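One chain comes next, on its own, written as structure tokens: the form predicted on its own.
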Amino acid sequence: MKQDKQEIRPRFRDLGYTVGDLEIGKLNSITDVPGVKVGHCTIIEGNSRLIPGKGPVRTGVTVILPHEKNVYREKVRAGYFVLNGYGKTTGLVQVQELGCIESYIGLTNTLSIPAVTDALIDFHIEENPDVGISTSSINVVVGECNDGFLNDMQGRHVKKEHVFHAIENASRNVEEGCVGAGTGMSLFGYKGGIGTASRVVIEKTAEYVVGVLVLTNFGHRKDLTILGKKLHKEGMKQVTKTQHHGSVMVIIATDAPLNNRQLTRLAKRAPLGLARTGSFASWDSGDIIITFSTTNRIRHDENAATINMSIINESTKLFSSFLKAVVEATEEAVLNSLCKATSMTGRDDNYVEAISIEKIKELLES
């Protein structure tokens, strides 16, 4: 597995700008919420010219885990929103009909759905020997984004033990930008991928933590907008060709105690953070939310008749804290991805250049 030499470029905060004005978790990230992990695996071979099935490949698979114990045995309460289906996932079915997720998360190109899908389904099998036998199967979540500008997506290039290596070198630390299912995704005609940010919801008693990671890969640069301006003029021509207008995926999380009502809830608030960087959920995009809460987990083997639970009073002024959050985290995020990611060279040379971290400044500054 090779990968190229990324230069070290600077998170959205680190140019001394801030995003809304709740406070940040320790990383500024999703695996602020404890027990989450993030593991990528990138793939970055061949130059040149397309041989489908063959090259270049310029892709990868990134992993959510939320949390350290099996999740299959101890399911996390989980909603989900679609903005806009132009997007394939495997999972959201049972998901919204039993309101949790019982695996990992997976994320990758749109082709490689089946090949992270089947190797989770691998992973969680060997973990859970009775998986199919004498319980029941297991439901597994994994979303996608088109990467086929820069990558041979017909080669399917993403195999299990690449899902395998993610899951291995999952972390609290997340790398962003042009890494793992971000790799080879583009963000308003720039250079996109992998962002991730976090968000402290403190309540006179508690304190919780609402972490967001972005896959980005969506908008023209005449939409482009940074804390409210717009970096082109309106009328400019998109300066790199794209096939489509992408899409998205965002992963909320988040240790509050919510049923899967709530996180549905919090879901509907992440188009608000896209749509304050110029997203409009085009057509062709496919914009999709899944939502976490580490808290009230289900047990796999409970046989208790009834199950007590606490949740956060929707009618406090703290559950609109939980709203805002997500607002201003999933914002955050997608400029992180943006800020992050670098300049790449994909399939038949096609180009696509990270953003100029001057021009962010002068924008901002003006």
The other form holds:
Number of protein chains: 4
Amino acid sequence: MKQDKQEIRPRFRDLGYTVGDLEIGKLNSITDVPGVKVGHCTIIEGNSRLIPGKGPVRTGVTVILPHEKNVYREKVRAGYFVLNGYGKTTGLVQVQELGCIESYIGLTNTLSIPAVTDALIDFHIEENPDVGISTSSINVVVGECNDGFLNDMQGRHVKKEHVFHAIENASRNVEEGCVGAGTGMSLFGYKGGIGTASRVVIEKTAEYVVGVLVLTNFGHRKDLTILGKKLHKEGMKQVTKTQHHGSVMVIIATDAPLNNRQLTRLAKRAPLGLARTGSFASWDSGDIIITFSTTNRIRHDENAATINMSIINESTKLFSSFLKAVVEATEEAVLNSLCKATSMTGRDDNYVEAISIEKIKELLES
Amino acid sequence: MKQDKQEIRPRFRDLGYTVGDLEIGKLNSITDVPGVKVGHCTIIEGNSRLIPGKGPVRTGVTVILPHEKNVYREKVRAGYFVLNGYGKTTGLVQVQELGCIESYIGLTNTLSIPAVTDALIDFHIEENPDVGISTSSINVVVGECNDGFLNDMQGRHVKKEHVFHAIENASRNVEEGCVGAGTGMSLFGYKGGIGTASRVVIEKTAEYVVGVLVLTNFGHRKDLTILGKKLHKEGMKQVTKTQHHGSVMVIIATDAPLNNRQLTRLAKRAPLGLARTGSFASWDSGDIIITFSTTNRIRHDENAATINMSIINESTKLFSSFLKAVVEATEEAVLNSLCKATSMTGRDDNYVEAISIEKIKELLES
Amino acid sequence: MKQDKQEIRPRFRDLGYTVGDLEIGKLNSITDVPGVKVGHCTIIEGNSRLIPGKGPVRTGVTVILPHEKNVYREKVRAGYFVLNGYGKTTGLVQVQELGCIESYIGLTNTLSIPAVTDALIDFHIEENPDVGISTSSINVVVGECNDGFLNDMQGRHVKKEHVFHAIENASRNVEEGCVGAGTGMSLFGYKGGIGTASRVVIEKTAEYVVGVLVLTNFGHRKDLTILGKKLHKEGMKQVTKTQHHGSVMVIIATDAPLNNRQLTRLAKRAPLGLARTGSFASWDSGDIIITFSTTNRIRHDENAATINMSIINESTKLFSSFLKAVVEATEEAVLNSLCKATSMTGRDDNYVEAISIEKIKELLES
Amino acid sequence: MKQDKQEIRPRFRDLGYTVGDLEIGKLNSITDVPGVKVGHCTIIEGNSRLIPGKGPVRTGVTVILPHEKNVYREKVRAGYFVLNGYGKTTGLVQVQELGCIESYIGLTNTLSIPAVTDALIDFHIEENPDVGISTSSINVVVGECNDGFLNDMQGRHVKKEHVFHAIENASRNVEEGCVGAGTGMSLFGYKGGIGTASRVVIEKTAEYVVGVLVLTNFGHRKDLTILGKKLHKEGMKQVTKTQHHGSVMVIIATDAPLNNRQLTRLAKRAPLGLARTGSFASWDSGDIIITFSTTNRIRHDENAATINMSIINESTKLFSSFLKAVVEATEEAVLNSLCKATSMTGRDDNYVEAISIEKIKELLES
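I would like to compare: after the form predicted on its own, may I see the structure of the form predicted in complex with a further copy of the same chain?
Then the entire complex follows, led off by the chain already shown.
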């Protein structure tokens, strides 16, 4: 079985509107950060009623590659922020302590966290056969949203081969909408999924990129806000069954030389971008933001007593620009996930409709 | 010397617009929470050029009384969240550990934190002469923003008598705009200060209020957003000198029986309301949110081994309503501080203009 | 192949010494907390040189059952503290947000976290077939230490059946030493593993228990301290190869009615007990403490707007007794893991010797 | 009136014992860190019964100067950890956000925090007249313990001149015991106060110092532990009235190039040192640890977009040595405060006896 409609849908910016003030990167994508790649594996199978553990399947996995080299050997500085912690993201204890990420970052459905974690352990051990033998073990970071409204989540249908497939297919061209981890997600009562966007921050002597990728699965129709305008006026009835457990994962990448504390400051701005789309971060959401910088990597085998690094002077307007970039790119990435997602029927004929692009246009022209 | 214009200005809602979906309380004020009172002391003196330590003075103090009894003897459960911690709020270490506040909450300019803290110690010792002798000492909570663009902040002109005056004048009728701690503050390049708003959350058998009071001192004109619309289009020049150090204090009160962890969850939603007015929480802001509940007070002299309490079941839509209430009331409180504030000239003839109510109307009608 | 020596070894208290001042529970075990059970599955296979992924196996899994009912349906209030976060414990994001645990708590080797998490998801879905379909998903808490010095950790030899076996064998009689997750662990250069202890806190009208279970895998010989005395004087040579990656998991249970914030305060005292055994929490340790209370459970299906509960009045000596109980029970649990563990040969003939009970006696009598 | 006994008392190490394994610095003091100075002002007045607000006075202020230059202009990187937050330390919000300290660090009694903060604002404004006018405001860090058992704390007898006196008298020779902020403090039922110690960490090409200064005011006699031995056996009666509100401030300085996250890791080890003296961190203690590095200072007026720095590679044994150094120096600093303090009579003839040096010797020789 395939997705209900396979039409080509526009990104938000294709509608002729901008989000915020800053310039976008070439691809308006997290992959504008040099070296960053994203791969998806979308798993859609079965058409019948839910047989728990058997299907139907509307899920997948998305993998973010922080750079093109061995990430365990060249860890990236990282930070995170939890807006609401009704979520199961794994690996964050070590990110906080050491301020870095040493694995690819996985995204999937809630109950497939263990399978994706295990598969990423497999992948990194293949690259680093000394893990857990003559060197330390490995910390893997995987986040999730709950796609159980459309997907047989109990079935844990994401397997090792899907994760490896996502890695192999990783590229700078990021598919958006109902792909990878985003396959079965819902956003403001419409179909959601994967979205991405970027902003460029220009400094006299350098140009930095802030890229955002979101996995969207939150909100009620009456809260949806596009460029400050509500699509549904008060009292509008919910026209489809929607999930109760909203969540969003936000992955922020940059090539700016920022340390763990500074990256944590960036992470705290993503909620401001979510707010502009209408989120109030409901009690049962896992709203988790992870930030990393591709610069000043930490060499696993470094033996020197001290490490030289150059970091952004945060007492400048430049640093505030990074903060603003996060807000704007997060807002636009959410809108991209909304625009690009297509309608989908899942378990027990649960149906989530894609938003009408025409209605968005009407709203913005009003 | 007095403020430049003493005209009566409307609150935002007087313009005929609402903010969000939830109902407001009777006064649309933090004082809709039964027992909560707010008092201001506004200090405006001098007209000449800045003589550091001597004036001119454009500052004040605002005091929030959590309830009408002895707060040291009946502490209120509390939580907080720091969106950006370039701020000097005092007393938060103990709030985090014990989950309660045992003093009135003060707001003032940055350098007057010690004076206001000391005066509140005086006040509470008067009520509780055993403090530090036969019982424990006292933890006082005071927050701040930087009013140095208009005010001789070095002069630390807030004195004990001003704090006591604010307490004595505390009432349920909260003045907004350039009063108390808000006297010298700026908001999106316009005059800011004190604002308040509230939301009512209705449950079958009970009705709860969430009230918000803000001290606003942040933002650039080009970011100002009112009900989703930007007042200044891109490229608009800054027409007045503005402060570099933006900040905001948000005080959230409720009569809902929430504990420290739950109140912390509420505090984390205030940034979503700030975001809707255009904030991106610049690097040099002290954006600090303090939440308290007037229910389930902690008796200082309680000797029982266990304490009985009833708390909100947070796995309900009711709890999400509190979160939404915070977002909406924060947004509206900011707009109230903007609408009510009047133009002011301060040190070295620095001038901050009040926003034009007409221009807001035009914007919203467009 | 079996463990090198299968002699019966004493617990620390059997040597005739006490640790601290407070009374112990009947079993001097975490299972003195009514309803708490602990189950192990020990996996020892193979004798040959390490073939990564193939063995030999010196590992296992330990499961702590917070109470005898359905834990997903009756969640336990919980808190945690990370002394040093070079660790991969999963599930803590949600523990912090919601202040509760809704699964059995698993302990295993670092790379088997995904397998144990997945198996616990299986177990809890069997009990709760609505998980992820008509109700929310499930958050599973699993902690780890690195047993790679003795065990083929890459092989991830802990399987679903081992986890289920540990659950089925859970009882109030807690085996200590080289069992379950403790099978391949080392402590101060000697063999370590599982240890437990408890303290009773008596209040006029009630009696509470604080129980601790540790998984020990840290320290250097020259730091080992027993009741304040160092076993090895300065300059003592290390006589066996030891692991570089020390860690410890501490699980604290109590029947005292404590909430998330209070339980977090208890968790912060476990390091004080570790310190008394000689730990300085090295840079590469995952020293993670998880606390839960069996009282005031949170009913998953609770629909009431408010929940009544009775909690400990923490401004009493009673609460300080809980803190002291944690320190003492943690210290004794570590010593029990040391005394009970037996010598073991593992991968590549790596050998970790059990501590000599005679030498401990000599030390304490000196 | 003067202190009861003015005898010269030894430091702990003068008794012929060492604490831990690492080498001490030249002075065995926080001032072994180049540039660090400490100044005290001790205020002892009055002999009569307590007249709240009037005396008698047994208090003071201690100031730690992170380096010899203008600290506001050259901020030091810093971190902190709160073991138990029943304390009023001010300034920590900004330390967490920006990872630095920009003032001298003050220590005093609980209710004198505002006066000492205000005086430090005065001092730093004198050095930096642009504060709050043409540059940002200033964040001052001041910690406290409760000396109300001996001192008229309500009187807030620490004045601006005392703070300036402490600064003027700051030197590398740190007085210990009943001086400065330590004047009226108690430790394990004996007299406590100020103590200091240091450890040297040697790396091939460099030598670093970790220095600790403590303000001790915690513990019960029966918990006092010296080099692993309890001075009072179980059941020993309390022979003097003691304070209920125990607390300790720990200031850690180093010249090692550590950033905010690394310094926070160091701060978390001080409790391990406290534990070895017998602390279990009672519910009502303010146990707060502040760490700073004198290297990689942050220039207030830095305009460059990026900052070059060299930081310690924490994945080395070197970093673990810093952690061990904190544990050892903290333990020894506490013992120094105990040994150096002299008996004192205070308000209402409350008396706190100095520990008998002879009894310590007997204990250690037993």
